[in-house]
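Below, in structure tokens: the form predicted alone, a single chain.
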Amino acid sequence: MISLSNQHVVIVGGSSGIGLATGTLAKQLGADVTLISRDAAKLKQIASQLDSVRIAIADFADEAATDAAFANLPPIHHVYVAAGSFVGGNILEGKMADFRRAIDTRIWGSVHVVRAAVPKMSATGSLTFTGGLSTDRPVKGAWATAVATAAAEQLARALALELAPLRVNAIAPGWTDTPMWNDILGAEKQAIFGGVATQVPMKRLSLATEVAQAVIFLMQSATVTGEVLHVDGGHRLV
């Protein structure tokens, strides 16, 4: 098991939800943590609350902004790409800009991070991408999200070979109670979450801290690579 003590962990999409939970846990384990996000206000608030965390502001769908965010960082051991969003819309009626955003964020955004980060990374380090439940259980009206999460998981498998001995994996969360859903579901959030929970074998949704623990496991496990670790309470099985 690899110790994170004094290792540099970079979280892309680290201003809230699973990304922030992972950065917080890594910090507790002794890591030097950098949080990257496009939300400058949230990052500055986090920096004032989380001791000695480093922040960088960038939208990682923007290649130049991603390069700039990584340019001045010290050598890196582990990177987790947490950024991504749920994008709904019927393929015949939805907005193409929204569909492109789902694909660009998880696929091209991840590629931008890889190209910016890997030259600075230790050969014993790791990259972790974010897939999701929708890879195995797509939801009607959210085809773009399903394609994007599946692509992120396949990217991990492909790059585990291309970038070896650097380890590359993906995390596949199920429905997870994070702030992202407040904006998407609004006042209906708790009712919808309650309905989803009845379908899950564990009868509850995952917490961001629980998914973060799985991400940390992938960073610390010296021989796990090319894997997709599911944290969904068994939802994909039912």
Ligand SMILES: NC(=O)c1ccc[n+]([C@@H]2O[C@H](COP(=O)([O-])OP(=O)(O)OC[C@H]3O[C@@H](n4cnc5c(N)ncnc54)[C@H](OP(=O)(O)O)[C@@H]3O)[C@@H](O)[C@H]2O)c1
Contents of the next structure:
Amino acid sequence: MISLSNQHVVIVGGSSGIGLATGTLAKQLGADVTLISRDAAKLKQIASQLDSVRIAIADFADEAATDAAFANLPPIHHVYVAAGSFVGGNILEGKMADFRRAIDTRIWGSVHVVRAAVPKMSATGSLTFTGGLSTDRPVKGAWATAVATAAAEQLARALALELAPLRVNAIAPGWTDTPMWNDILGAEKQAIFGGVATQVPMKRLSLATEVAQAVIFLMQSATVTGEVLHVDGGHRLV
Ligand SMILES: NC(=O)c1ccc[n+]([C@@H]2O[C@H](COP(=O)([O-])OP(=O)(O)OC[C@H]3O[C@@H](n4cnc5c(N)ncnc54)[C@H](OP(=O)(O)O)[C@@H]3O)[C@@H](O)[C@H]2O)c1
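What would the structure be for the form predicted in complex with the named molecule, given that what you showed me was the form predicted alone?
Below, the chain from earlier opens the complete complex, with every other chain and molecule after it.
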């Protein structure tokens, strides 16, 4: 198993939820951690709580901003792209701007990160993208998210060949209790979570820390590449 001690781990989307949990765990395992996201105030607050974490501000849908955020970073061992969100909307009635955002962030954003990060990466390092349960179980009215997660997973498989020996994988979380759902589900969050839990074979949602453990596994596993690791309590099977 690859030690994370003194390895530089960069988390794009590191200010909340699964990304923050992964950065925190990597730090506990001895890594030098950089957290990137759009919200400077949120990142500064996190940096004041986590000992010696580097922060950088960028919207990774913006190629120039992503390049600028990576330009000043030291050599990199592992990158996890957590940034993204659930984008709903019926294809005939939703806003094109929302649909474009779903693709621009998860797909073009990931491509921007690859182009900015790989020239700084060690050949024994790894990249991990974020797909999701919606690849296997699309939610009616959220087609853009399903297409975006599927594309992120396929990007990992394609780049595992193109960038080898660098390893490239994807994590595919199921329903996970993170701040992402606060705005999307609002006051109905707990009721909806309760309903989802009854459908999951494991009978509960995942925690961000549990998905983070799987991301760290992908960083540390020297011969795992082109893999999509599902952390969904078996939800995709039912
Ligand atoms: N939670 C779930 O149930 C679930 C299920 C399947 C897949 N996922 C996926 O897992 C990933 C993490 O989700 P989460 O639940 O941890 O969400 P979260 O708590 O909302 O965290 C998302 C993170 O991404 C950052 N971010 C969003 N858009 C960005 C952009 N354009 N540029 C840079 N940073 C950006 C956010 O920070 P700023 O707002 O400060 O930029 C935040 O740090 C997402 O891709 C999500 O779609 C989540």
